[in-house]
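The chain below stands alone and is given in structure tokens; this is the form predicted on its own.
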Amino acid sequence: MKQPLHTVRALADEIRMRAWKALEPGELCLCELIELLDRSPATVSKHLSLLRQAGLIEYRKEGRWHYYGRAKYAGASARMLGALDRMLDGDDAVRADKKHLNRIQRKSREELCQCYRKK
């Protein structure tokens, strides 16, 4: 009963849930959320940072870039989280996320991390 419970409390804000739907593509730099998500760096990793505690998100560094990505689900879980997609692919948010994030990723990441630093 944990682990759900856990699962859902980390989605249970609108910023982690467009964040965790923003990577169902794949991979995403942090510098590409925080200018997707409009919000500070701070912001961003700390509701990166509750997601990854909730086993939703992976993280990797290379260089002085990181990188955020789904993690992989099994049994109820992969049930439930597939759900939850089918439901949010028809959100006006996230349908606005996927427009943003396509212009967002014609920037550079060097573009990219200028403009947050200054956030």
Contents of the next structure:
Protein chains: 2
Amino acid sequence: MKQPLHTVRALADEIRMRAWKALEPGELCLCELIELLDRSPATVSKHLSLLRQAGLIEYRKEGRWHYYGRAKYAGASARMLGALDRMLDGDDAVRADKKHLNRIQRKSREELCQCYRKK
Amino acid sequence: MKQPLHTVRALADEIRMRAWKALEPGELCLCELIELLDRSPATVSKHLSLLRQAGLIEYRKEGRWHYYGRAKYAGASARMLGALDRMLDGDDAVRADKKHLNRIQRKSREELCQCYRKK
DNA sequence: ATAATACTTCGACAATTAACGAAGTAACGA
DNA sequence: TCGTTACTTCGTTAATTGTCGAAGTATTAT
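Write the structure block of the form predicted in complex with the DNA for the protein whose form predicted on its own appears above.
Now the complete complex, all chains and molecules, led by this one.
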């Protein structure tokens, strides 16, 4: 039961499912995900660490920035996750996130990460 | 986000994932699932009602017995659930359940459903 | 050095969920 | 009709999970 359950549980949360889907085209910096998901840095960080524990995403540090991206999947996992991607393509929230992410990525680094200075 | 999340959440529990997998070959009576999953009737019934709300299983009544079986899936859902089935095939707990279920199904109706008389 | 930035981890609290006994319902049997 | 059986729903309790502020860490800037 271990691995499939672990994988499914990791995706069984709105924030984590949206984050995972947002990483389909490529890696993102945490600050972009914070802005996209509209949660505190601590919360987003914790969700991503959960996805990481499940082996669904990886991350690399580049100076101060932490980039998260999908892991490589194989076998039945890959097929399951691929099918889930297709299920999510039609979803309203996912499409809203896509638009939102486009706007976010047009911003500069200075405009982003405002979340740390906001108060 | 609605449907895919609903589906994934329904499966994000050990008992429900085992129940769902146990229904792959065909429908089962609740008392068989109670014996298999080793939980109280109330607990098993509630888990199955959750799977039903997610559209993953259906049930029909035949006299006093309630038979649960998988729903028909289509499109990306079908592919996702099919891949999940393959992921689960290798799992130890799933294989133990298969053996256990074989033994359970050799029992008569009178031997089964002892769970209601046990105390 | 010192200060700021971009995060993560910790600790606390609130909300959600799993579990089951007890009470309720529907079907069958005497 | 009255009891029994097979189950569901309800109500409570315990455990888990989501959330975020505060404190901690690593990296860059001055």
